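Given next, in structure tokens, is a single chain: the form predicted on its own.
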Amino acid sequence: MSNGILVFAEHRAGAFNKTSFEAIAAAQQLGTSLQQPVTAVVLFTDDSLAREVAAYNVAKVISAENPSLAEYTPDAYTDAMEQVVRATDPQYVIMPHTYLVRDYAPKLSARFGKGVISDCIRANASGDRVTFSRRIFLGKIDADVVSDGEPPVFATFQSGAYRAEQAEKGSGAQIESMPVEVGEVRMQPEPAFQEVKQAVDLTKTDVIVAIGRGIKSQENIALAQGLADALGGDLAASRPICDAGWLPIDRQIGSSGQTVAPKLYVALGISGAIQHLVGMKNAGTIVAVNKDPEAPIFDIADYGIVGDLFEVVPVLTEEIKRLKG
């Protein structure tokens, strides 16, 4: 009988990201709930990265080992997983919603005769029975997905759902090294493509401060700063915003730029299309400032300020500065 739950740990050129510890989380959350414990997986060459995720409180970590691992390729990473699955039966298998997952998760579970219940937001157990939940319609309706079927079951987990910082910490877990076997491998990889540099990476900070149509202009935007600067925080923006050229793309939020989950998100003059609020409505704590009373922001909003933003936030700013002394 299936037991327990198989998380996988990415890596990139040898460094973890924030979305393969709150993998984690949401892997440690469920197997509270099911009294199951969570086995982690990491893919590489040997067991050198398997030490960092070993410090997290799982049962165990599996070093799936193979010179062909050293670098992402679907069809190693297949047949690796394959391996991994098959040998620890287990009756979940938790996975990020990174590119990469999304490349080859759709390729392993079809080997299971299964498909994969992706970008989820939440997983609720009750007994023996799981409901995931995803946003479709660009997060218009949460859908409640059960699998009735035979396990393995495939689920990821989208960015921000879970906390990088609630996966607990262990006492070290038992490193298991596995080799495994890597058939033909079609794929040469190439160098990974770089990015145009950004000034900030959105997806890392604490603190953001977003701008929308209601800055009314470029030169406006040093209010803005001023405030994200006394939170010790970084400015944001909507897309028509950016599409003006005011901000750079990179500062874009919503479902054409970056989704992001920090611990205070203010918004400044954003009215809460559902574009936007994709991008960022799994904040820990959203502040929205607009004159409209009736702005959709204010719907998923913590606090809400129903003013004109000129005089909202030359005060807001001058309190912060006061209280931080």
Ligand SMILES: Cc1cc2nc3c(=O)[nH]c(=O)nc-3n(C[C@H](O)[C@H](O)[C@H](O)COP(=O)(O)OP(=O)(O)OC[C@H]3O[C@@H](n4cnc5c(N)ncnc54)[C@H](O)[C@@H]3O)c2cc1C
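Everything numeric in this text was worked out from a predicted model, so none of it was measured. Numbering follows the first chain given and starts at 1. In this text, the rigid core denotes the largest set of C-alpha atoms whose superposition between the two forms falls within 1.5 Å. Compared with the form predicted in complex with this ligand:
- Annotation for residue 45: C-alpha shift under 2 angstroms between these two forms, rigid core superposed.
- With the core superposed, residue 107 shows a C-alpha displacement below 2 Å between these two forms.
- Taking 2 Å as the criterion, residue 217 counts as shifted between these two forms: its C-alpha moves by at least this amount when the rigid core is aligned.
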Contents of the next structure:
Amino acid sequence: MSNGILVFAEHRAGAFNKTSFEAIAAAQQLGTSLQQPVTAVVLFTDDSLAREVAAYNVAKVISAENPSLAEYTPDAYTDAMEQVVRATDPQYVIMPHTYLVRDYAPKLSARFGKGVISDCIRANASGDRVTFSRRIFLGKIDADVVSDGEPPVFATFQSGAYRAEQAEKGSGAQIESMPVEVGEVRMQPEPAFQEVKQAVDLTKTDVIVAIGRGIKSQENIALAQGLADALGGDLAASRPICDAGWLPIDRQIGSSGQTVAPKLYVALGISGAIQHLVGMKNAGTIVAVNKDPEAPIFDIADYGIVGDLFEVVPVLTEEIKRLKG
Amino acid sequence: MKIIVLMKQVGNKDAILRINRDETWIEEGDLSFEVNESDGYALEEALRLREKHGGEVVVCSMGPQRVKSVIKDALARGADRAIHIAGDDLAHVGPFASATILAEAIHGEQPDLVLTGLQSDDYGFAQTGVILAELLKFPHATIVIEVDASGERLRVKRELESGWYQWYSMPTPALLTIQSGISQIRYATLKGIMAAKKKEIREVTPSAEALSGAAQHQRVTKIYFPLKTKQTQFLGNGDAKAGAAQLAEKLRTEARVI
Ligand SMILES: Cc1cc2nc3c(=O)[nH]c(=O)nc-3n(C[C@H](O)[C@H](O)[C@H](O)COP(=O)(O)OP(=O)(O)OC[C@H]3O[C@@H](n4cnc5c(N)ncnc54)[C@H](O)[C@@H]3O)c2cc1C
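Return one more block: the form predicted in complex with this ligand, after the form predicted on its own shown previously.
Whole complex next, starting from this chain.
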């Protein structure tokens, strides 16, 4: 009978992703509530990376090994993980919701005739039933989800849903090497790279005024620029503004842009999708102006104004000039 | 090159959402609908690839009759023809079932490329495309921001986290999930809108077998607005201008940032 929790620890070129330890924390908490053992799995060419994970409080670490696992490809990872899941027969397979996992986990779950309960922010066990909570509508609403199907249940957790420091250390888990077969790998990766140095480094500014789709048109950006100037700060944006070419990509804040922690972050017409929040949630003081009182950005804002930014910004700009004057 | 673009219709992003009586979904009665953002970019990429390499762009959308507006808009922007998988509840079947139904509908088309957005703005599963690739036995890549189809193998640039990128190559047929911003989206022209009226929209319904794949591997028991964890000080109490004045004062005296 299926039993236990299998947690996938992700690394890139040997470096573990912080969200992997968050996933371990999630798996440990689930394991405690369900009284089921947690097994971690690391995919690589040999067991050299498994040791770092064995320091955590898990029943054992499976080191799934094959020369094709030197570099990530969805074909190789799916083949390898499928064998580990079949061999361990867990009830739950827990993974971090990273770009890498998004790329292969659905392919893996499809081999078990199902999808993934993706991008969860919580899991609560009552008896032997687990309710997963996930954000829908770009973070505006939460949905509680249960699986009525056969195990295994595949679930991924959003970055920040659990804290990596919560992952309990142990006394050195046993490492089990598991040679796995990998079929034809159709995708050929080239080396990962970063674009040439960004022209604007927003990580060093104290004040950021960021605009989102609520700014409506490129012409209106001048209004936000005026506020940024009054505050002595820099202009930044959510992704759709840069996608539309209204501001260059080096002004984008978020998971695929810059991560900043200024003293003051003013979000104008930004809804607060998780991919934006991860780039700015550590700012000192966060101000949000949004006409939707339920906008998720308010969940992390210190000060909020529910209203039309086109009414707020001119007054705010004048007031700040006056106070500074 | 034959390209199929999967496009989903979702609620308008600017809409104020209300939760329905059963607490299982939102009130759709007062919603207006639009195309899922990244799917719009997937169509644009398909049109550009056709301009460069020739071939055909076929749009496929599933859902109730209202999704025809997404299809018509795609045809007006330049897609050649469309497949509409019709069914009232198809928006709620879960990613594996969606992929199964889509696979059935497009299988006979034998496309060289299937493009879709990287995730939907409503359920946000971020997996229908990848599962479909597995069902069709196609190689795939996700979060794609550039496509080079000029060589023997397809080359795609993928976005990784925190400013990293990576190129992957693979044989065709392949499936790619496209990231928003891959290129600038064109609008439909009047000529395009007129031309679209003559284009074929083939309506199909899923087989009972494909639908039975809709076994509930993830059943929504309840939806609700997230519990707020931070005490936000709301200013102005509905008066935006008063709020602005109060905010300036607070930024000086409390937050001490000016
Ligand atoms: C893999 C991936 C990576 C991503 N990376 C990033 C990233 O790095 N950075 C990023 O920002 N996003 C990123 N996104 C996109 C993200 O999911 C959201 O789509 C995006 O952040 C939304 O931008 P927005 O808040 O400006 O727009 P919307 O979500 O459309 O919000 C606009 C807001 O403006 C408000 N508004 C409208 N008019 C007014 C007005 N007159 N006055 C006041 N308020 C108004 C609305 O109420 C709404 O809340 C990524 C997505 C994915 C899937």
